[in-house]
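One chain is shown next in structure tokens, namely the form predicted alone.
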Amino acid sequence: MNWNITAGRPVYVQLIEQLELALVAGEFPPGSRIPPVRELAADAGVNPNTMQRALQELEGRGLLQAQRTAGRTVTADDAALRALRRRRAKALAEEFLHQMQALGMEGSEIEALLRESAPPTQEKE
């Protein structure tokens, strides 16, 4: 996993966000085991206690499940993962719209920009 920890924001919050992104992107598929705390912490270059805090938060949100002898696994609840993906996408869309409005763009201009920037659609066979 490629970690990007920056100054100015709590590290555990950044870990939560990046782990959520990995979950919705399928880097850790539903039901799969995630690496142990110490391994993730070493990979991210953070204190294991900080990583533990982030993982516990994801457990509290129902995205991870801790099993005493098997470590942590990603929830097999597709609805929870779809809801997370939707929340993340909505937040990105809201930020994009806020930035476009700060540039003075109006709805029709934003729509045109999106149409111009969209990748070509693939026909399904």
The other form holds:
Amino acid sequence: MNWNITAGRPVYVQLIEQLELALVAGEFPPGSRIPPVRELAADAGVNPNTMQRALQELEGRGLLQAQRTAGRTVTADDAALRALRRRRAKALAEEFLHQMQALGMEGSEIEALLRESAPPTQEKE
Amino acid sequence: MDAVYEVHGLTKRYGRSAALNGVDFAVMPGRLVGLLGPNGSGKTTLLKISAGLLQPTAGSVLINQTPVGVYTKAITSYLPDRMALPTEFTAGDAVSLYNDFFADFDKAKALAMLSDLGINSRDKIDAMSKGTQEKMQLCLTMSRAAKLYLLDEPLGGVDPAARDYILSTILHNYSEDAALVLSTHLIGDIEKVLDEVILLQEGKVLRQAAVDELREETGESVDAYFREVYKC
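With the form predicted alone in hand, show me what the form predicted together with its partner chain looks like.
Then the entire complex follows, led off by the chain already shown.
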């Protein structure tokens, strides 16, 4: 997995964001076991306690489940993952609109721009 | 859970000047702590007293609830800020010496780490570059199964690629009931592996805080915060 921890924001917040993306993208498939804390921490180059905190937070949100026999698995609940995908997409869309408004773009202009920039998938078919 | 490393009212005077002036803090097991401060803020003096190499003028240091002495030296792995081995030794000699001296030393681990870093056990210390000497000493220090690791500037002379290897070695090797305290100026490189930082200024603790807490509060990296606090 590709980790990118930047300066200026709490590390565990960034870990949560990037783990959520990995879950939505199916990098760790629903119901599968995720690597141990230490391994994930070493991979991301962060402190194991910080990784632990991020994983616990995801557990609290119902996206990961702690197994009694040590280790954690990804939730098998499709609805939870779909809700996460929607929440992340909505946040991105809001951010996009916010920045477009800062550039002085109007609703219809933004719509036209989106159509223009979208890859022409339908025409190929 | 009790602190594995406690410092109470620690003061050290060199003649008229005080290197440490009433330092108090505690470190819990499982913590990776950065000891930060500008030159002359007392970092090396603090670590030397904790390793039993210097006597404090006042105050005390407890490691595993025991005052610094023979017992604490057996459970503390200290990396000095300069070469502390006879330079006519080879890397292999140094490994044997550590193996004889420390019951918690893992010889196989040390040899594996040395070979990962391209250091041959027949290489003589005085023929090694400064950075290579530092890497070798760090391998020896981290190959002990200690309760407390005290590293004085472990990354100073080491190139960025080896720095990454060393940081991952630290992350892989430190155990849940051990604590690690390292002094450094290279904050940017290591702040994401640290749990907390202790900021020293003129022989006093300016602040002890969790890294994420500091980032949340200031909205900047610890590195940027350091530059702001210690601006000349």
